[in-house]
Partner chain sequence: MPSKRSTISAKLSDKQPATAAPRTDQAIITTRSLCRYYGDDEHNKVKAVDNISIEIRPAEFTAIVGPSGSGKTTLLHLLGGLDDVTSGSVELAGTNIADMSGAQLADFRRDHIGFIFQAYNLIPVLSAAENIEYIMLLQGINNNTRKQRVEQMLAQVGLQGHGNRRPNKLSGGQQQRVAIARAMASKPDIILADEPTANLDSKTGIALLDLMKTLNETNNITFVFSTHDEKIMNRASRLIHIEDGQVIKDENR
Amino acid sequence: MLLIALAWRNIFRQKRRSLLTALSMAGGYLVSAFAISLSEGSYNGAINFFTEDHSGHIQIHQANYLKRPKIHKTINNPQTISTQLKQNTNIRSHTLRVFAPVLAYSETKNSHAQLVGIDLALEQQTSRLAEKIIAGQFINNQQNTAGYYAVMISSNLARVLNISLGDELILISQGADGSVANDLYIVGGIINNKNARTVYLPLNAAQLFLSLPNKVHQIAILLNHSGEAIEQAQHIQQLLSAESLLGDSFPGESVTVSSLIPKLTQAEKSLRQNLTNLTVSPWQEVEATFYQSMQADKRGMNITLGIILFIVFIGVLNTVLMSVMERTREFGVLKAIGSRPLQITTLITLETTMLASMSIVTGFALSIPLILWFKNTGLKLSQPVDIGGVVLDRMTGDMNLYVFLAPAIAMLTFSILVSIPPAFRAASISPTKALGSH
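Requested model, single chain only, the form predicted in complex with the partner chain:
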C-alpha cells in the first residue's frame, strides 16, 4: 500500500504535467475506442443485414459448389440433414434452396434470370424474403385450376419483362438430366429488388422443372448466436462426415455380423447419396471477398490506431523520463537505504500504469456518450460504400467489451513498455553520484 501511495503522490507532484499527459492518453483512448466501435458497429450491421436477409450464417453445399455452381452439384436427400439440423439447439432455422439460370419470357419480352426454388415454410423463417413483397403475396404450393404454379419475381424482372401480378411467365432451362425444361407460371408476388432478376418457385415445382427430385443445391442456416458461425460450421461438418454416419450406425456394444449388415448398408447408402461430399461454409467463406476486405480494413485501422497511440506514448515517455531525471537524488537515497533496483523499476512502472489507468477511466467515461449516440442513432452515409459485394450505408457504433477493452489493454501495454527505459535509468542511478548532486 505504501508503494502505491508513493507512486500515487509522485504522480501529483507535477500536477500540470501529469494532467496534460493524462489528457493526451485519454484522448488516445477515446479515439481508439470510438474508431473500434464504429468499425465493429458498421461491419456487424452489414453482416447482420446480409446473413439475416438472405445468406444465413452458414451454408451447406456440395463441395466446390460455391466456387463453380453447377446444376448437378446437389445435396441429395436433404431431408436427412434437415432433420439433424432441426434437432440442433444452436440453430435458429434453416432453409433449402435450388438454383438455376433460366430464360424468362413474357408475352412481349424476354430476359435471362436466376431461378431460386425455395421451401416456402422454411424460407419465411430463415430470410427476409416475405418482408420484401410489394405486390401480391407470398406464394403457396398450390397449382391453379389450369395446373400452373404461382411464382414470385423481383421488381426488376417485372420491369424488364413488363409484367405484373396475374400475368403469365414462361421459363426455359436445361434440366439436370440434360432434357430441356420449360413450363408456364403465373406471377403471384413481386419482391422489392431493383437490381437482380430473380424468379422464386416453390421448391417442389423447381425440382420438378429441373429434374432434381429430392435434391437441393443449398441449405442456408441461421444460428442463435451470429458470432459462432465458424465453430458451428465445423461442428456441422463433423456431424456430416462419414465417420459420424458410420458411428451412429453402431449404437450398441454387442456387434454381430447379422446386425452389422443393415448398418453398413445404411452407411453405404449415405456415402452413395453423397452426404459425405458436402462442404459446410460459414458466412466468412460464403462472402469471402467481403470478409477479406473487412479483415484488411480492420487491420489497417488497428495499425493506424497503434501509430496514434505510439505517438501519444512518445510524449508519455518524455514525461516519465523527465520525472525520473528530476528525482535522481531521491532514487539515490532510496537505493542507499536499501531499495533493490527492481523495486525502483517497479515504482516507475507503477506510476506510469497508474497514470495510464486514470487516463483510461477518463477516456472511457468520455467515450460512452459518443459511442452510445452512434450505437443508437448512427450516421447515414450520403454515399453508400460497396465492400466486396456488401453495401455499407450506415455508420453505427457497437458497444461491447472488446470496444473498451482492446484500447485499454493496448494502452496499458504501451505504458509498461514506455516506462521500462526510464525505470531502468532510475534503477541504475548510482547512490554516490546521486547524493553528490545538489
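Numbering follows the first chain given and starts at 1. As the structure is a prediction and not an experimental result, all values here were calculated from the model. In this text, the rigid core denotes the largest set of C-alpha atoms whose superposition between the two forms falls within 1.5 Å. Compared with the form predicted alone:
- After superposition on the rigid core, the Cα atom of Leu120 is displaced by less than 2 Å between these two forms.
- Residue displacement note: Ala130 has its CA displaced by under 2 Å between these two forms (rigid core superposed).
- In the core-superposed comparison between these two forms, the C-alpha atom of Phe313 has shifted by at least 2 angstroms.
Next, give the form predicted alone, keeping in mind that what was shown is the form predicted in complex with the partner chain.
Single chain only below; no partners, no other molecules.
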C-alpha cells in the first residue's frame, strides 16, 4: 500500500507534465478504439451482406461440390435434412437450392446465364432476394393457363436479352441424366442486379427442368448468431453423419449400426451413404477469399495501431526518464534507508501503469459517445454503393467488448514495457553518488 501511495503522490508532483502525458495516451486510446470500431463495423457489415444476401452462415453440399461444382453432385432427399435443421434452435432459417449453367434466349438475343432453383417460401426467410425486386413480383409455384412457370431474372440479363415483364424466355441446358433440358418460361419479376446474369425458378420447376427429382445442390443456413458459424457447422456435420442419425447402438444391446447395415433397406442404405458424403462449410470457407483478405487487412491494421501506440509511448518513455533523472537524490535516499532495488523498480512501474490506467479511463469515457454515434448513425457516403442489388449508403462502426478492451490491454502492456529501462536505471543508482549529486 505504501508503494501505491508513493506512486500516486509522485504522479502529481509534476502536474503539467503528467497531464500532457495522460492526454497523449488518452488520445492514442481514442484513435485505436475508433479505428477498431470502424474495422469491425465495416467487416461485420460485409459479412452480413454476404451471409444474409445469398450465402448464409453455413452451407451444406455433396462432397467437394463447393470447389468443383457438378450437376450430378446432389443432396438426395433434402427434406430429411430440412426436418433436422428445423429442430435446431440455433438456426434462424434455411433454404434449398439447385444450380446449373444455361443458355437463355429471347426473341432476338441470347446469353449465357446461371439458373438458380429456389424453395420460394424458405428463400424469403433466408435471403434478401424478395427485397431486391424492382419490377413484377415474387414468383409462385403455379403454372399459368398456358402451362408455363413464371421466373425472375436479374436486371443485367433483362438488359442483355432486351426483355421485360410478361415476355417469353427460353432456357437450354443439360439435365443430370444426360438429356437436353429446354423449356419456355414467362418473366414474372426482375431482380436488381446489374452485374450477374441469373434466372430464378421455383425449386420444383428447376428440378423438373434438370431431371433432379427430390435433389438439391445446396442447403444454405442462417444462424441466430453469426459468430457461431464454425462451431455450428461442426455440430451439424456430426448430426448429419449416419452414425448420429441412426444411433450407435440400441438400448440394452451391444450391437453397433455397422453390424446392422445388411438389415437396412436399399433406400436407407442410399440415405446413409448420402448423409455420410455431405460437407458442412461455414461462411469462412464458402467466402474463403474474402475471409483471408479480411484477416490480412486486420493484421495490417493491428500493425498500424501498434506503431501509433509505440510512437505515443516513446513520449511516455521520455517523460518517465526525465522523472527518474530529476529524482536521483530521492532514489539515493530510498536505497540508503534500506529500500531494495525491486521496490524501486516496482515504484516506477506502478507510476507509469497508474498514469496509463487513468488515461485509459479518460479515453474510454471520451470514446463511448463517439463510437455509439458511429454505430447508430455513422457517416453518410457521398456516393452510395450498389452491391448485388443492395445499396450501402452509410459507413458504420461496431461497439463491443473487443473495441474497448484491445487498446486498453495494448496500452497497459506498452506502459509496463517502457517503464522497465527507467526502473532499472533508478534501481541501479548508487546511494553515495546520488546523495552527492546536485
